[in-house]
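A single chain comes next, written as C-alpha cells; it is the form predicted alone.
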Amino acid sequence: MPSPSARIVGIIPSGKDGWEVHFEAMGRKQAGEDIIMLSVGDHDFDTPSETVEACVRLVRQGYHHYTQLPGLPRLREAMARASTRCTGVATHADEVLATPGGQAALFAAVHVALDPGDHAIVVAPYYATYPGTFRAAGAGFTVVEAHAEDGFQPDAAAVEAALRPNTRAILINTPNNPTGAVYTRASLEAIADICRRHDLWLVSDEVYWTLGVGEHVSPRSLPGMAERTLVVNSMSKSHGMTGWRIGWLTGPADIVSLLINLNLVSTYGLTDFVSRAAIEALDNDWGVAEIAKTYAARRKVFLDAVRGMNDVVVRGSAGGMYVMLDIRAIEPDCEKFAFAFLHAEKVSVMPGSSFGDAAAGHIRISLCQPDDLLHEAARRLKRFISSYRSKAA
C-alpha cells in the first residue's frame, strides 16, 4: 500500500489530541453509565423550533440543489449584517465567505494567510484544532502563552518576541475557548499594533461573540485593521446550530474573492435548504438572546456553587460557554485529575493541558447542562477534592 502524505500524518503527530478524557466518558455514557458530561461545548437543548420548522418547510419546497460557491447571495447578505454587528465595521456581502461551520472558516483563513513553510503565532490557551489546522496548511507556528495570573489576557510583548522573519499571521480567540476570558480593548490594541508594524494578518476567532459580558470588541474595528483581519464566525453557538454546520469568514473583498476557489475544491458550496433556513435564523435572531441569557445564568450558578471551594481558583470565565478552574494547588497534573474525577464521581471535564501549556493545571467546565446538573457536578467536585486530599496525605 502506498504511504500517506506527511502532511496528513502530521496533523496530529503524536496520535493524542487531548480529548481522551471526553472520549472515555462518552463511551461509558453510551454504554449506559450515568455520566455528567461537562467536557464538550455542544448545547444540551435543541436548535430553536423556528429554525427547525423553516428548514422542514424549505426541504418540502424543493430546495435540494447546488448553491453558489461563496454561499447564496441572500445568505452572504445576512452574514454581512451579522458581521457588522459583531465587528462594529460596516460589512458587505462580498466581504463574506459562507463555510460549513467555523472550523472551515478557520481553515480558509489559515490557507489564505500562510504558504507552506510560513510561520504563525497562536495565542494560548487555544481551541484544540488550531495546531492541526496550521499543520494541515504546511505552516509552522509558535504558541505564546497567556497566563492565568493575568486573567489569560494576551501578552503582546511575548507575541512580538516570538516573531520570525517568515511570520505572516497571529491567531487569537475572544471570548476565549477554553478559558472564557474576554480580551480587553487594551490587549487587542497591543496585538493590532504588532500586526500593523510588521504587516501581519490577524485571524480573529469570534464565534462566542454573543456570549460575552459587556461590549464585544473585535480587532477588525481598530484603526488600520479591517484590511488585515480575518474574522471567523459561526451560527453553532449564537443560534444553537452546532450540527447544522454553518459558519463564515469575514475579510477584505479581494481576499474573499480568492477564497471562493478554496470552496470550489473543498466544500463545493453549502446545503441549499440549510442555507435558506440560516438566512431566516440570522434575519430574525432566533434564539440568540435566549441562548446568551441561558449561559450567563448558568455561569453564575456554577461560579456561585464553587465559590469558597478550598484551593480552587476561577480564571477567565467571563464569556463563552465555559468556566476555567485552576486546580494546581490540589493536583498539578490536570489530566490525571480529570481522569480520577471521572472514575470517582462520573463527571467528565476537560484537562486544561488539552488547550496548551498555559492552561495546564486547570480544568475546563462546559456549561452545556441544566442548572441542577451543574449544581450536582459542583457538589461532586467538592467531595472529590476533599477525598483526593485525604488520599494524597
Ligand SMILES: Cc1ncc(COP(=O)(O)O)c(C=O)c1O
Second form
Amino acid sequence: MPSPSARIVGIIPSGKDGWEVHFEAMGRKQAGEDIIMLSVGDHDFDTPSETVEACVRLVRQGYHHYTQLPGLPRLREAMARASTRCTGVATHADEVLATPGGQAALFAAVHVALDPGDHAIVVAPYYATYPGTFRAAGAGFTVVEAHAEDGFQPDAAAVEAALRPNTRAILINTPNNPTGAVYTRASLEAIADICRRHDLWLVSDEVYWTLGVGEHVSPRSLPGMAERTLVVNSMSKSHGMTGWRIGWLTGPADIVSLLINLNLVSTYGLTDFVSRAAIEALDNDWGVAEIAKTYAARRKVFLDAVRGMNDVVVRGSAGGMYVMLDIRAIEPDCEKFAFAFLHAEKVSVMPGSSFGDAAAGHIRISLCQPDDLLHEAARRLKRFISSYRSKAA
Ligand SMILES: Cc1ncc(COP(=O)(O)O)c(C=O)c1O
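If the structure you just shared is the form predicted alone, then what does the corresponding form predicted together with the ligand look like?
Expanding to the full complex; the earlier chain stays at the top.
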C-alpha cells in the first residue's frame, strides 16, 4: 500500500485523542451495561418536533437537490439574522458561509486565517478538536492556559507573551467547552486589543452562545473587530440539531467569498431538505428557549448536589453544557480518576486533560442527562470520592 500523507497522519500524531474513557464507556453501554454517560456533549432529547416535521414535509416535497455552495440564499439570510443577534453586529447574508456543523466552520476559519507554517494561539482548556484542526492546516500553535484559579478566564498577558513573528490568529471559545466559563467583557476586550495591535485574526467559537448567563458578548462587536473576527456558529447546541450537521461561519464578505471555494472542493454545499428545515428552525427559534432553560436547570441541580463535597472545587461552570470539577486534592491524575470512577461506579466523565494541560486535575461533567441521572451521578461521585480517599490513606 502506498503511504498516507504526513498531513493526514499528523492530525492526531499521538494516536491518543482524549476520548479513551468515553469510548470504553460507550462500548460497555452498547454491550448492555447500565452506565451513566456524562462524557459527551450531545443532547439526551430529540430535535424539537417542529423542526423534525418541517424536515419530513420538505423531504416529501422533493427538496433533494444540490444547493448553492455557500448555502441557500434564504438560509444565509436566516443565519445572518442569527449572527446579528449573537454578535451584536448587523450582519448581511454575504458575510455568512453555511457549513455542515460548527466544526466545518472552524476548519474553514483556520484554513482562511493561516498558511502552512503560520502560528496561532489557542486558549486552553479547549475543545478537543482544536489542535487537530490546526495540524490539518499545517499550522503551528501555542497553547496558552487560562487558570482554574481565575475561573478559566483567558490570561491576555500570557497570550501576548506567546506571540511570534508568524502568529496570525488567536482562537477562543465562550461559553467554553470544557469549562463552562463565560468570558467577561474585560477579558474579551484585552484579547481584542492584542488582535488589533498585532493585526491578528480572532477565531471566536460561539456555538454555546444561547446557553450563557445574561447577555452574550461577542468579540466581533468590539471596536475594530468585525473586520478581523471569524465567528463559528452552529445549530447543534442552540437548536438541538447535533446530528443534522448544520452551522456557519460569519466573517468579512471578502473572506466568505474566498471560502466558497473551500465548500466547492470539500462539501459541495449542504443537504437541501436540512437547509430548508434549518431556515424554518432559525426563523421560529424552535427549541432555543426551552433548551437554554433545560441546561440552566440541570446546571443548578448538579452544582447544588456537588457544592458540599469535600475537596471538590467547582471552576467556571457558568454556561454551556458542562460543569468542571477540580479534583486535584483527591487525585492529580484525572484520567486515572475518570477510569477508576467508570469502573467502580459506572459513570463516564471526561478527564480534563483531554482538553489540554490547563484542565488537568479536573473532570468535565456533561449535563446531557435528565435531572434524576445527574442526581444519581452526583451521589455516586460522593461515594466514590470517600472510598478513593480511604483506599489512598
Ligand atoms: C466548543 C465547540 N465548538 C464546536 C463544536 C462543533 O459542533 P458541531 O460541529 O456539532 O456544530 C463543538 C461540539 O461539541 C464544541 O463543543
